[in-house]
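Take a look at this single chain in C-alpha cells; it is the form predicted alone.
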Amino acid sequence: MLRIGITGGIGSGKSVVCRLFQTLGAPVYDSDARAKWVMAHDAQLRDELTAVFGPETFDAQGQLNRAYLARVAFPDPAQLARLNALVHPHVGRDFAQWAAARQAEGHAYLLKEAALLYESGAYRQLDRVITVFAPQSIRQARVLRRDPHRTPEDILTIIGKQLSEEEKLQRADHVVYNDDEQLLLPQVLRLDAEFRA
C-alpha cells in the first residue's frame, strides 16, 4: 500500500483535493483534525502539555483551550518548537496506527494532509507527496473568504512560518495545480488511476 502526503500552503486547496480523493475511494487522514484529537485524549501528551504551557493549557471541562495555547505558543518560535516537538511524535503514532488499519482493509493507497509535512519531519513516513500548488495571491484571497476573521497580515504571517512554495514544489513527486486555470477533477483521476496500477 502507498503511503502518499499531500500538503500545500495555507489557501491552496489541500483539503479540497483531499475531498476529491475521498470520493474515489481513498482514506485521507487529516494531520490538523488528528493532532487536535490527539492533543484532547492522549492522556501522555495532555501531561506533557500542561507541565510545559501551564494549567491553563485545558479548561475546567478537561477540554484544549487552544485559543490560550495559540496566544501563548504561536507568536514565539521557541515556544512554538517545544509545541510540535511535544504533538508531532504523539500524531506520528495515531498515524502510524491508523494507517495500518488501512493497509488492513485492503487499500491500494492512503494520503495524509498536513501543512507541515515537510516541517514536521512526517514526510519521512510516505512514498511519495503530492503539492497542492495555487499563487500566492489566489491563496490570500481563498483564506479572506473562509476566514473572514483573519487579516491579509494574519496570513501573510502564517504563510511566512511554512516552507516556501518553491520548496515544496521541488521536493514533490506530484503537483496539483489548483490555480483557478486547470480543473482539479482531470488531475485527480490521474494520480488515483497511477496510485492504484
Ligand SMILES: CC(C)(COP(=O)(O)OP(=O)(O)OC[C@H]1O[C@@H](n2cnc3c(N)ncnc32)[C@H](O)[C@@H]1O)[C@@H](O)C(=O)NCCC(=O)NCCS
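Numbering follows the first chain given and starts at 1. Because the structure is predicted, anything quoted here is derived from the model rather than measured. What changes on going to the form predicted in complex with this ligand:
- Taking the list Q136, D173, I155, H90 and the motion between these two forms, the hinge point where C-alphas stop fitting one rigid part best and start fitting the other is H90.
Can you give me the structure for the form predicted in complex with this ligand, which would complement the form predicted alone we have just seen?
Below: the lone chain, stripped of partners and molecules.
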C-alpha cells in the first residue's frame, strides 16, 4: 500500500483535491482535523498546552479555543514552534495507527493531507508527496471567502510560516495545479490510476 502525502499552502485546495480522491475510494487522513481532535482529547497534551499557552486555550466546555491560539501562535515564531513541537508528534503517532488499520483493509494507497508535511518532517512516513499549487493571489482570495474572520494580514502571516511554494514544487513527486486554469478531475484521475497500477 502506497502512503501518499498531499500538501500545499493555505488555500491551495488540498481539501477539495482530497474530496475527489475520496470519491474514488481512497482513504484520506486529515491532519488539521486530527490535530484538533488530539489537542482536545489527549489529557496530557491538554495539560501541556494549558501550561504553555494559559487557561484561555480551552473554553468552559473544554473546547479548543482556536481563535485564541491562532492569535497567540501564528504571529510569534517561538510560540508557533512550541505549539508544533507539542502537537506534531501526536499527529505522527495517530497517523501511523490509522495507516496500519487502512493497510489491513487492503487499499492500494492512502492519502495524508497536511499543510506542513515538509516542515513537520511527516514526509518521512510517506512514499510520495503531491503538492497542490495555486498562485498566492488566488489562495488569499479563497481563504478570505472561506474564513471571513481572517484579515488579509492574518493570511500573509500564516503564509510566512509555511515553506515557499517554489520549494514545495521542487520537492514534490507530483503536482496538482488548482489555479483556475487546469481542470482538477483529469489530474486526480491520472494520479489515481498511477497509484493503483
